[in-house]
Amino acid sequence: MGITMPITKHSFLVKTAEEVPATIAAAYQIATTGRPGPVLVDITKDAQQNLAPFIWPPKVELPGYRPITKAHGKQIQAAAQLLLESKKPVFYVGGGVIRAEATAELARLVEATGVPVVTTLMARGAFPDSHPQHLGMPGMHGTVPAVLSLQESDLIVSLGARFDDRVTGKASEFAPNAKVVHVDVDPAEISKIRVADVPIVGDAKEVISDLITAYADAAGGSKLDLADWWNYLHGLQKEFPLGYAEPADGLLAPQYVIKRIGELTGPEAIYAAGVGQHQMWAAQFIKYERPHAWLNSGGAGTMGYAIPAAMGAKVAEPERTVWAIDGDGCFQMTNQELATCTINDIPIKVAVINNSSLGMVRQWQTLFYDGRHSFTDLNTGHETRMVPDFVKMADAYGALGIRVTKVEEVDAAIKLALETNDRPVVIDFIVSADAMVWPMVPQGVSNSFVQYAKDHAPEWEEE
């Protein structure tokens, strides 16, 4: 139990059979209330073997555990007042909004205020990508409008986000002119990295609902004048559209492959991604219109996450199409679960974005280590010697294996996968190892470092 304490919300050690029902109930309550998190229940062997009367519902006693869901009214009013006084506000939306099932409330708040929105990697789908007020994903690989909207704002309303280093860049230089309203159910997150001018502890669903009312009362029917702010942001959207360059080596562009998966499958599907370049491309080039369409390990950086997450999603919602978008490195960490998929009739679709390398590490080695590709080049997509051969592996596991090497094969392979629902499908897309994730704010520098993006603009502008 001791070894799990730093990585769980709470850990229990159960020594008697009589303790089991109450402990399981307590674990569930802790895991699902407040800020959700994993709870370990370690049940000793003798407790598992012994008998005890089954009592349910048990009495749950959790002294000291009182998660706050309702925020203080004065803090809500202060946040509404800052919104009314701002000229360059932005809603910085994190995964907490999805956890709180607060996306409908978020949409109402955004529509009422006219304020631009950015959604983090964990919040993709919390606000529709198609909405004109959505600027995209912020962060190291975020869109230029999203990154600079935060950096140059005068008010950041953070909803269920934690100001992690991928979003802030160099924290001491992040959004220097912005006041901060920080809403989070976990008081430990508030002012941890960026001091909040208005700290609000509470459940995002309740806080946003209260903020809508407070803003309407304070505004008295008037609208925020954000014309200059939107003119600037629209200029950024026009100058820096999200795009990519065709690879010079003649291999597939991974961005194109992922974009077509999203376009041919649609927003009602579920997309799970591993960690690395394919993760960022999946976050960038698939359009998310609803919550829970995007599954991702975020800051945990869990390679091998995509297939187990896709399996869980398919079992939970079998009527939906579920894609695991994986890299050739990530795929080799959990691909043995294809056996579980075949045996238990879990027909997920797996897109292996196979650049024959550990792509994100290779990108950093190219950019920051003079191209010394140490232990990142693999043979998974090698033309003459594929180790392993993912198509043969898929066949061995009872899945449908497909290999795609030409652009004219992409759509047909995706459509075949979508039509195949009696077994798992693995598509091995052989893509260029030289493709990189752009834009990119290098680690440890300010988000104002836009010259780097401008220098690389031709590589990610639309053709």
Ligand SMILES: Cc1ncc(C[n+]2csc(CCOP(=O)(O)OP(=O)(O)O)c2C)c(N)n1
Contents of the next structure:
Amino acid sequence: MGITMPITKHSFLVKTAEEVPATIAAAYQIATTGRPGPVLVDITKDAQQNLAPFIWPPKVELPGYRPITKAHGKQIQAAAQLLLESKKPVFYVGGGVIRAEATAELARLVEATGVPVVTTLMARGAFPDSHPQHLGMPGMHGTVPAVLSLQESDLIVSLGARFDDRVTGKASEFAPNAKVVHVDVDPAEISKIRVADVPIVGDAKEVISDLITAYADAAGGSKLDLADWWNYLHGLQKEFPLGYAEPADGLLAPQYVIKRIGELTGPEAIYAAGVGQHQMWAAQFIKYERPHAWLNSGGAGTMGYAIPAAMGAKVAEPERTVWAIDGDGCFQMTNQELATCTINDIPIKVAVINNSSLGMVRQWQTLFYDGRHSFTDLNTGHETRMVPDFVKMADAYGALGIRVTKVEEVDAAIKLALETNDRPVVIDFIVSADAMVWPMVPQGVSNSFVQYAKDHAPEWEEE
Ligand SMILES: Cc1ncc(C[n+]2csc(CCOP(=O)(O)OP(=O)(O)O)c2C)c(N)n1
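Having seen the form predicted on its own, the form predicted in complex with this ligand:
Up next: the whole complex, starting with the chain shown before.
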């Protein structure tokens, strides 16, 4: 129990059989309400072996646990007022909006105000990528317009986001001229990193609904004049679109592969990713149009997450196509679950973005350690000595294994995977190890120094 405390919302130790039902009921209550999170119920062997009458509690009473869902009306009015006074506002949308099932309310708020939106790594899909007010993902590998919209704003309305260091860069230099409205269901998040001018504790769905009404009342029919702000942001969008260079070694561009998976599969599918370069490219180059289409471990940085997440998604929504976009490093942490997929008929599709290395670490070694590549080579895409050979491995697990090395093979392999639903599919895409994730704000540096390509690096001050 003790060892799991830092990684759970709550832990229970159950020592008697009588306590089991009430504890399970409490565990569900805690796990699914307020800020949702995992709850551990550790049931001793004694409790498992003894008998007790089954009594399900009619109501779960948890002293001291009262998640606040309805926010204070005064705070909502203050937020609406700040919005009306702002010249450069932005909605900073985090995963909490998806957790709260508040995306329809978010869309109404965005349309009503005309304010630009950024969606964090955990919030991809909370607002459609195709919407003209969407600037994309902010942060270390965010789009230049999304990064600078936060950095240069005069009002950040944070909805279910937590000012993670990957978003803020150097926190003391983050968005120096912005006032902050911080909406979160968890009071511990408010003003934790950045002091909020208007703190709002509440469920995003309810808060956003209330904010729409408060804004309409306060505006009284008038519209925010954001023409200058949008002019500036449109200029950034034009100047700094997401892109990538063809690798010099002639191997596949990983970004192209991921982009094609998204284009050929479409927004109704579910995409899960591991941790690393492939994760960032999957966040950037697949277009998300709906919530829950993107599954990710976010700040937990859980290598190996993609396969089990994809499996869970496929079991929950079997009619949807489910892709695990994985790295060759991450895939080696949970690929044994292909056995579970084959045995239990869970036909997920796995795209291994095989750069034969722990690519994200290699990228940092290239950029910040003078190219000293140390212990990041994995050999998984080696020309003559592939260890392991993922196609043979797929075959051994009863999955369809396909290897793709050339650009002309990419579409056909994806289409074959999409047509194959009687077993899991693994496509081993052999891609260049030199491809890098751009744009990038180096760690611990102000967001003003967003670097959009290797050869266009503004000079940043090292920590
Ligand atoms: C268990 C664990 N170990 C180490 C890390 C640090 N880490 C982050 S990304 C990464 C490389 C992942 O490599 P790969 O899965 O091949 O993905 P790529 O970056 O090449 O796309 C590592 C080692 C981590 N997040 N989790």
